[in-house]
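The chain below stands alone and is given as structure tokens, in the form predicted alone.
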Amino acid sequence: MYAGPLVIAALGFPWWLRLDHFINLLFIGLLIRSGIQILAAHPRLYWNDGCKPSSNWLNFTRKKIPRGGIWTSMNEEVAVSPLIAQPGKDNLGLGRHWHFFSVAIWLLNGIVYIVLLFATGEWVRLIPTSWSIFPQAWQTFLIYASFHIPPLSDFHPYDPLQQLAYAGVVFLLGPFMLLTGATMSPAIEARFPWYIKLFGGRQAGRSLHFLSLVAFIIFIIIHTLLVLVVRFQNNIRDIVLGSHTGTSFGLALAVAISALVFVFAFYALSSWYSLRHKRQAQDALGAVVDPLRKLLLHHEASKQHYEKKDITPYFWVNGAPPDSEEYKKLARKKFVDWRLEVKGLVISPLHLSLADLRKLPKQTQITKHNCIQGWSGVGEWGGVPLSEILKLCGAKPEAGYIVFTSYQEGKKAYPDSEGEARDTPFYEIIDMRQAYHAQTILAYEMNGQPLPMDHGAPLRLRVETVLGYKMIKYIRSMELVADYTTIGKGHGGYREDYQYYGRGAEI
């Protein structure tokens, strides 16, 4: 029970709704540089799933695409200074694990705010309950708009604008945002298609999720303004000690710098230390997100029923193609005697041609091509289902993944990579349950014709629940292991290990 209306409107703030607001302060902050991190992965922004360049709303990069050569996704990306994003620079597998495992921390906290607001009564003063909340609103802007302040008796404790924007905020924008960002889930996607569809495709809700960020910002910078001028002093101890009467303004001010010299800091540290200690802040952070990630998505299987009239003319492409001897020999001659190696934890170890696979069952289907860096396409791919694959081979039951290797090699899939990165043969790994999935094939065709090398001929991946990078092309073989994390740097995957993205990617 609550003490009722008036009783409750003549009390300060609890210390839990001040703990609550500090700890929303710290996380949206954390939320808003790493989505800065994330869109400079691909800084456009599009209506349509397509994703032709020239059909962007919006765009951030002064990058021009060339007219001849390969331009693909991964040379879209843009560098971002850490003064603005989560953790800088170009690194956006560090950039999502800071997101995800802001957003967890975030939702936690807003649940925890929601169930003691109504709990405690508290959101008498927070919610609305009269229609004449609009008109008083809109005089309470026009004072504002006069640039003078409300008088003392619209505080109760806030002004009806301030009561009609903060419940607007929490009950309406903060959901919003959670609901687009689901769009961007290829799981989600895959499973429910007819959720994307609500927003207009998924696109449209990554530029939705961006315009609540924007709307979030604006409600940020206007909110501190007002705290500055509408009545400093007693916002200060209202916001830091619960109370403006009998408190100390000097105390409240010291501990709100203290907060913010805080906030600022963590946002700082946080970030040199991503940045200097990369491995270690991709295994903290995925410490919390991947089983959060497990639990809620992995276990989804793909849906998708597109039409042909569904199908983009525009593809992006990410990552060029071989440019080693060995393939392009094969490719000269059309891949004849290109041979895809199936071996480890098998009965039978396979050497299949594309003539092979080809007199195997065929599986065609239309879906949507999600990357991570945030482009999408929806396309036709043919193939021979993996489960195919497994059943002539005869899959052992100690394999719990498959690793796929590619003639690929880190310079071409990742063009700023370095040192060992660059001369490494691209591969990646999933687990036996993808594998089986109904949509999970071999493709040697898309959009009814043989497989482009720019898109991974002769032979690539296709797992319908997660992102691109998981979807190997150029294959050369595929083995069948107990466990990933002998293989490579143990992470599961050349992104994972070089570019430190997460190895579950179905969000």
Ligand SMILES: Nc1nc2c(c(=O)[nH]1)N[C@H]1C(S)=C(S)[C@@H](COP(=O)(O)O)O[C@H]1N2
Given for the second form:
Amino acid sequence: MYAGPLVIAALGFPWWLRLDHFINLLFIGLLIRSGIQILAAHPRLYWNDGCKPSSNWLNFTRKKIPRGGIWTSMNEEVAVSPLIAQPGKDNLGLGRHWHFFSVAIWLLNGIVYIVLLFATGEWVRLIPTSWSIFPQAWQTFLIYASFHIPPLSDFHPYDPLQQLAYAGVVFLLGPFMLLTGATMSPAIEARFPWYIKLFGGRQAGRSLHFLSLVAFIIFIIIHTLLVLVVRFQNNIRDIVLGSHTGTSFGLALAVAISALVFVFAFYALSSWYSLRHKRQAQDALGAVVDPLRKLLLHHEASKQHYEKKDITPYFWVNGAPPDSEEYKKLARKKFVDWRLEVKGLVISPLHLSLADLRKLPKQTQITKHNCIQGWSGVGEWGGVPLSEILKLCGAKPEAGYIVFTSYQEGKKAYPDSEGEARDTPFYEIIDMRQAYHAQTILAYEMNGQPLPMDHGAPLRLRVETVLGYKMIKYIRSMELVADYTTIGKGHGGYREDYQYYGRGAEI
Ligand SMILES: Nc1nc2c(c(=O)[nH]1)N[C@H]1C(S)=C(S)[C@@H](COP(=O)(O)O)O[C@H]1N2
Ligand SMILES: [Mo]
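What I would like now is the form predicted together with this ligand, since the data block earlier showed the form predicted alone; can you produce it?
Once more the chain from above appears, this time first in line as the rest of the complex follows.
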């Protein structure tokens, strides 16, 4: 079916298209702002999944990694002004909530747009129907490049370059943004390791996601400039009122300015509210994001089998070893006096030594670790499947979750913590479904050696479908419980309670 310029012009800009455009504008802004917040949590980009700091291709931080002592990935985080980040300062947890909330609405808006585009025939002015558009677009480019404006007859309603740019953004760049975003979900990486290979690895996916952001920003700048410069009076009437004939420029301008004021007020107020009422923001945004995460990702189990050659020699540390005399004493004696306490809703409570654990069936696995801050690394982990421990202690039917508690004080997990968060022991909770995953293990070895102190000696958890913060180090005890909402601040772990991280950690 061929629709000539006249037919296309007759389509006008229906109300749904204009509304969709506005919603898109609001949410792209939120995505960019929250994306900057997330990037600042590990302001380096790599093409390799080993993430050795010196191998980054782009680095936004001037912080120098000190020699000696430990430098954790939390020390890397950079605070960003609320003027450009959502919500601003160093709020990775809330930035992620805003990002995932926004992507859900943005995607929904995009789907509505595409469906209506095809249902109404509007697609014909976006999707080229002839190859001649390429040479035409080149001609248009030459006109703009010489600081001239193409003749009115070139616009139906877009000029060829404009049409190609819009089609490219809608049908290529937008989807590419979603696809590269998905490369960073640990659950997707764990269940479909081939998927990240398509993009050259997780860090390549992350870098491409960033480069797409740059492309988006360049598009937005040029797009806005041209709207302002090339027949602004017509454009603003088309954008706001749907037609540049028989409509009022003054009205269009007033509505456009009000809409922009609304957008900026929304960014300012929502950031202010999020910084002021962090818990409420976490809960409200989580109420949208959580059910989606659960529906899409929670039932996936890890199928990772990397090879020895994939093991990355560099492995970032997050969370420093405990400070207490109790822990230091255990460490001095190579943890012979250490016991894993298994308690709660179990048939037989247990106290297991490292020697006891080593006698149980051993499993080794080479997997990719993904930290919420952004880095990754591949390691070989050896230990006992958690299911073996559960077999030994026997889980009562009411048991729904396992609370793992660490020897480590909060201040060692979260250097910027304040008040009670400094002294509270680090803890994290998983549910029974994750506990029984084939690759969920309690690891006492890393890369064939006893677990090094920085990485959690004597015992740490590995749940391979989630972000690193769930994989608690320096384990003291595990307790089976019916519900976790009465534990700590009730959000399922130390980082959820005090850093407002999301539940579940599959994205
Ligand atoms: N006890 C304890 N466990 C912890 C942490 C911590 O600070 N304390 N940090 C978590 C986070 S955020 C990550 S990314 C991983 C880091 O593991 P690694 O230090 O072995 O690389 O440990 C997790 N387990
Ligand atoms: Mo992490």
